[in-house]
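This document starts with one chain, in the form predicted alone, laid out as structure tokens.
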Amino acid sequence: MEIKNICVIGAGVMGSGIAQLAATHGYHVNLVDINEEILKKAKASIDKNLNRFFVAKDKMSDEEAKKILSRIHLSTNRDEAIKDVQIVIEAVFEDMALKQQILSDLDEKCDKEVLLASNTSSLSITDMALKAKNQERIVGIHFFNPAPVMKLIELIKSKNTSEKTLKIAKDFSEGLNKTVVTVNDSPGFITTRLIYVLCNEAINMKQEGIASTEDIDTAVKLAFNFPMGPLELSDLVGNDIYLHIGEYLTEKLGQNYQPSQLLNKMVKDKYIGRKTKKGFYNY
């Protein structure tokens, strides 16, 4: 199947990043969200990122950046946006019921050959596809933030994903100049399950007073050559997101994944991280 046009549902940080990445590689992208304001902010953010990280660093010309931006089309009408596309990627909030509803609706309305993908970072693709009739065409394509820069994609095969779907998804992902790892469907996959454990344990250490926030992060960065410490990373991703992931992993895998009491308290007190300007650090 020749892929020329894709649809991305959800114009948040991940959705807009995926749209930018795909448009950079020549695809025409229909970017969908619930209102025009969200979409305009997303496209303005993409424009800013292209200029700041690529044009300003002489990685592309201003003309190339404008061409990339011209390949991204904004829409609040999902039914119109999915016409004449070969892949639809949903990148909405990590809510199982919402993702099930979206994929079921897409399965009903999209042509049979259209590949349906979720950008989930932790939720079961098998469970997500349960309400769809054609579950063999549903796959997980887990991009990492920022999607235009990070080299990895986790490709998640559900119990019902066909080999044909998996091959199309892998070819598409590698065509975006990414390294692809294939994972059998399991809560948290490889990366989210591992990084959650690291971040949650760092939060437990903070709660126990073992060391300061800065020293925990410095130790991890220098000892393991990580670009960012676990508490800094938790602030970046969002402490609310890590709490949600922890609750899901606990439900699916047991009490070893129980979120830290401090993490619960911080989310309750709105210490979410960068998006609220306060978390383990102030921003």
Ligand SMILES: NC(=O)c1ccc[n+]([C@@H]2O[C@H](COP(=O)([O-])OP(=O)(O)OC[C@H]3O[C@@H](n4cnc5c(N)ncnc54)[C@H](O)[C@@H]3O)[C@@H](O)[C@H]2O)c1
Second form
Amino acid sequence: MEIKNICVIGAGVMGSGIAQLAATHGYHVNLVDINEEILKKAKASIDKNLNRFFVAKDKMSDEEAKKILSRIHLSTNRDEAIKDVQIVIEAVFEDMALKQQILSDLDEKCDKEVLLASNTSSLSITDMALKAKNQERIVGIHFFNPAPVMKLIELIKSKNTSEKTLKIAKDFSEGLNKTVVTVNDSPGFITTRLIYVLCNEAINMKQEGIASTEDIDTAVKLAFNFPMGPLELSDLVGNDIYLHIGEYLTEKLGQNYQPSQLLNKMVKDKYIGRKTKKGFYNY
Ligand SMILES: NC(=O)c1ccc[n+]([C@@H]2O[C@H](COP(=O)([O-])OP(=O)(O)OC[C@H]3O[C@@H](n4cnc5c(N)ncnc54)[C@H](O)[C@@H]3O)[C@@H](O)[C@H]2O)c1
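Could you output the structure for the form predicted together with the ligand, given that the previous block was the form predicted alone?
To see the whole picture, the full complex is given below, headed by that same chain.
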């Protein structure tokens, strides 16, 4: 199957990044969201990113950036946007019921050959596909933020994903110049499970008062050569997001993943991180 056109559902942080990445690699992308305003903002941010990170640095001509933008078509009509595409990638909110509903609707409406993917960062692909008839064509394609820059894609094989689907997803991902790892469906996959454990344990240390916020972050950055410390990362991603992930991992994998009491308190008190301008640090 030759892939020429793809549809990305959800034009937030990840959806717009995936659209930019795919259009840069020559695909026509139908980018879908629930209202025009969000879509316009997404396209403006792609335009800005292309100019700032590529054109201004002489990595791309102005003409090439315009061509990339012209390959991104905005739509609020999902049924229209899935016509004549070979891959659909959903990047809507991290909500199991919403993703299940979208995947089963896509499964009903898309031609049998079309690959259906989710960009979830933690939810079980097997569970997400449960309401669809043709579960063998559903796979997790987990991009990282910012999608045009980050080198990794985690492919998630559900209990029912076929080898054919996995191969198409792998070829597509490698064609985007990414390194691909494959994971058998398990909550949080490799990356989210590990980063959650690191951040949650750092929050436990902060709660126990064994070191200051700055010293925990500095220790992790310099000891392990990580670009960011776990507490600044938790603020960046959103402490609310980590709390949700922790609750989900605890439900699915057991008590080892129990979110720290301090994490619960911070979210309750709206210390969400950068979004609320206060978290482990003030912004
Ligand atoms: N932000 C990250 O760092 C990151 C990294 C990897 C994966 N993810 C995953 O990617 C997904 C999206 O995350 P995000 O950070 O881009 O979220 P976001 O909130 O920035 O964007 C989600 C978008 O989905 C849209 N949406 C919601 N319901 C919709 C529907 N029915 N139809 C069309 N659009 C709809 C919203 O309007 C919004 O624009 C989540 O599953 C998340 O776990 C996020």
